[in-house]
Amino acid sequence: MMKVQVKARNRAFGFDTGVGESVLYSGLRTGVALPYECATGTCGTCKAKLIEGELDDQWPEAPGRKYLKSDQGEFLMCQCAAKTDLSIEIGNFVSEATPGAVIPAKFTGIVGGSRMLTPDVKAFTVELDRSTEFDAGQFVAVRFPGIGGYRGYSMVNFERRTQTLEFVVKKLPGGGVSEWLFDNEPTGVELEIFGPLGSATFYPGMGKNVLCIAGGSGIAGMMSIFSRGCQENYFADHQGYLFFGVRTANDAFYLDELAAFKAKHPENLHITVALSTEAVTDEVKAAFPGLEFDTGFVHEVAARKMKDHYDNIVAYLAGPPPAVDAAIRTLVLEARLSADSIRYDKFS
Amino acid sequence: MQDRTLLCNTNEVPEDGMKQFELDDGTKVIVLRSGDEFYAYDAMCPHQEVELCEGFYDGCVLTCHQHLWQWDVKTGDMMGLAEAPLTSVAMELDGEDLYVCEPVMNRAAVGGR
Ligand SMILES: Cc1cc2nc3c(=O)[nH]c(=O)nc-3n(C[C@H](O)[C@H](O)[C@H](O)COP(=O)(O)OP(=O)(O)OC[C@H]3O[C@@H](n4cnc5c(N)ncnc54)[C@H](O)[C@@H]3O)c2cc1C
Ligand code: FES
Ligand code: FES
């Protein structure tokens, strides 16, 4: 074990870290709310400055490094482990984890089973070595055997305490996990898991109408949010709007599950599938009478249909970064939502 | 008179819009327009190495697209989620031309605002 001493904008604190363990993960698991977003090397949010000690940078090519001033000793906490005791500085305010929030931890998991949802979308379940809690909208970092680094995947299911996590993965051609997952039957494979992570979370206590805008596999966390909302009868007295963007009707999935949500609260749930490159056919509409279909980019369809419905809204956005950025722009500039009512995960 | 460098002509910055300019020494400055008023700041977000011109501006409030920090463009003061103010750039309007004055950025002065 080594020691990490942190000087944040508002206070100083310390925690222990193990060999090969990222500074970010070791801090988070001891209950310190270190800044992060993707936890996997792309966003730059976890930057810190090395004052003293030696780092083991496990992914020097991480895209998130472009947001750093490396000549000033800045590094990504999610990609660097300690080689010696460390003294580091973080420019942000860092609080203790919010009371009641689940503290992330390391798990091992075994893939329980998988099924193809479309030719490039696969769903699978993972049985953890012990049960955990998580919040609807959260993700975990997953390490697959023989593939370098962790990948973020959002939970699709919601149960307050569970040993089974459900995921959905959209194939990224040429991607490490993608190629492996789509070429192999993953059942029985052992995974390393760190989580739960992420603050794009939904709690029934917040008492707000819910707007979800998802591009592709970004639907994962929204399924969890709508599951929780339906389980706890939240949509009996709150509105829920969900926009699911895909290229064509053949790329859509979870339509039966979405129709089942709608059937529970037909008055208050409004679920639209936006097709970006194809007109909507009568056949598709007839197959899912509870769902609405529209043509256009998902943020455009959402902007059109949400006019005059932004009252008391909290918005959740997830999917490829360009889709999330476009939706944020619409919500900030057109809907004039305040920044703290927009929660998002960029799947970069 | 102070040393000053020509930055741009006012009509290069759209009404209620923003534009980034680079000085000869590589310093990047963002100019924002609110009606007929002009404001200049360090073009990089005070949070991370992200260009503010990639963000959103409605004529009053500037939002960085990366983590949604926001600022009142008239003062550079933080709003919403922001944890640091914008770094102002000393500037002069002379006819239709905007000039930046030396020193361009007075970072030390910012914290005391
Ligand atoms: C918060 C979050 C939630 C996400 N949820 C989902 C989801 O529910 N469904 C879904 O399909 N996708 C999701 N993603 C995207 C997902 O994490 C992967 O980026 C995507 O599946 C492509 O992975 P790949 O291995 O095929 O591609 P690759 O291009 O091989 O890798 C993609 C990512 O893995 C990491 N990585 C790659 N190589 C290394 C290395 N050597 N060392 C360390 N890290 C490395 C990086 O973060 C990289 O961007 C999410 C992403 C984030 C950030
Ligand atoms: S949290 Fe480390 S780069 Fe995103
Ligand atoms: S980089 Fe601008 S808000 Fe984080």
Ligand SMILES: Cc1cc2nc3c(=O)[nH]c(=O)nc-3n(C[C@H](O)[C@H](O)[C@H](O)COP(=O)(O)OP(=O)(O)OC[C@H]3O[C@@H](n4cnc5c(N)ncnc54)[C@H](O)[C@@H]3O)c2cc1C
The other form holds:
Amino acid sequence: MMKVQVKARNRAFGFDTGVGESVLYSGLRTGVALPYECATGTCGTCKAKLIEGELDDQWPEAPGRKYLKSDQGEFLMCQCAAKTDLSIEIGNFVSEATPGAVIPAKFTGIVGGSRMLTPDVKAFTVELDRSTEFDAGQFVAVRFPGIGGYRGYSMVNFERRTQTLEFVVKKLPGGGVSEWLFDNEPTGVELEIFGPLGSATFYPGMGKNVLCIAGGSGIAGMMSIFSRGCQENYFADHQGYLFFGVRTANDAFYLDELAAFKAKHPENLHITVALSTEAVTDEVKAAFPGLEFDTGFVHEVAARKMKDHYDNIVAYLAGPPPAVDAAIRTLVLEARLSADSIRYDKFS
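Here we have the form predicted together with the ligand; I need the corresponding form predicted on its own.
A single chain, with no partners or molecules, comes next.
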């Protein structure tokens, strides 16, 4: 073990780190709430300045490096591991983990199975080496064999304590992980997993109406939120609005599951599928009579249908970054929601 000494804006922290373990993951697993958003090398939020010691950069090609001033000793905590004891400086306020929060940990997982949801969307499950807890809306960082860096995936399922995690992945041209998943049968493959991570979480005790706006595979975390809400009968007393954006009806998935949520609380759950590139047909409406369908980008559809329905609400956003940014603008400028009423995690 090596020592990491952290000087933050508000106070100093110290924790141990293992050989090959990223500085960020070391701090998080010991209960130090170091700053991050994606935790996988994309966003640059976890940057720190090296004051003393030596680092091993485990993914020099990480996209988040473009946000660094390397000549001033800045590095990504999520991608760098200690080679010696370290002294680092962080320009943010840092605190200890919130009491009662689930502390992230490292797991080994085996892919238990996969299934195609659409021609370019695949679902798969992972069986962990031990049980864990996570909050609805959280994600984990996953490392696949032979592919550099970790990737973030939200859990689709929700159980208070479980060894099974469910994920959904959209195939992206040039995406190393997604192409590997689609070109291979992943069942039985061993993965490295770190988590749970993320702050876009849902708690039944918050007592607010829920708005979820998701594009494509971003529906994963929303499924977890609605699963917990239905399990705990939350929507018997609160309104739930979910807007799911896809290009065409053939690109939609989890519609049976969404219809099952709606059936549990038909008066208080309002679920709309937004088709961005085609009109809604009578055939689609007839196949899922409990769901609503509309045409347009998901944030535009949500804005139309949510007008005058923003009282006592917390909003959750997920999907492609441009869609999330557009939804944020709508919620801030039109709905006048405060920042603490809008929750999302940046990982893509």
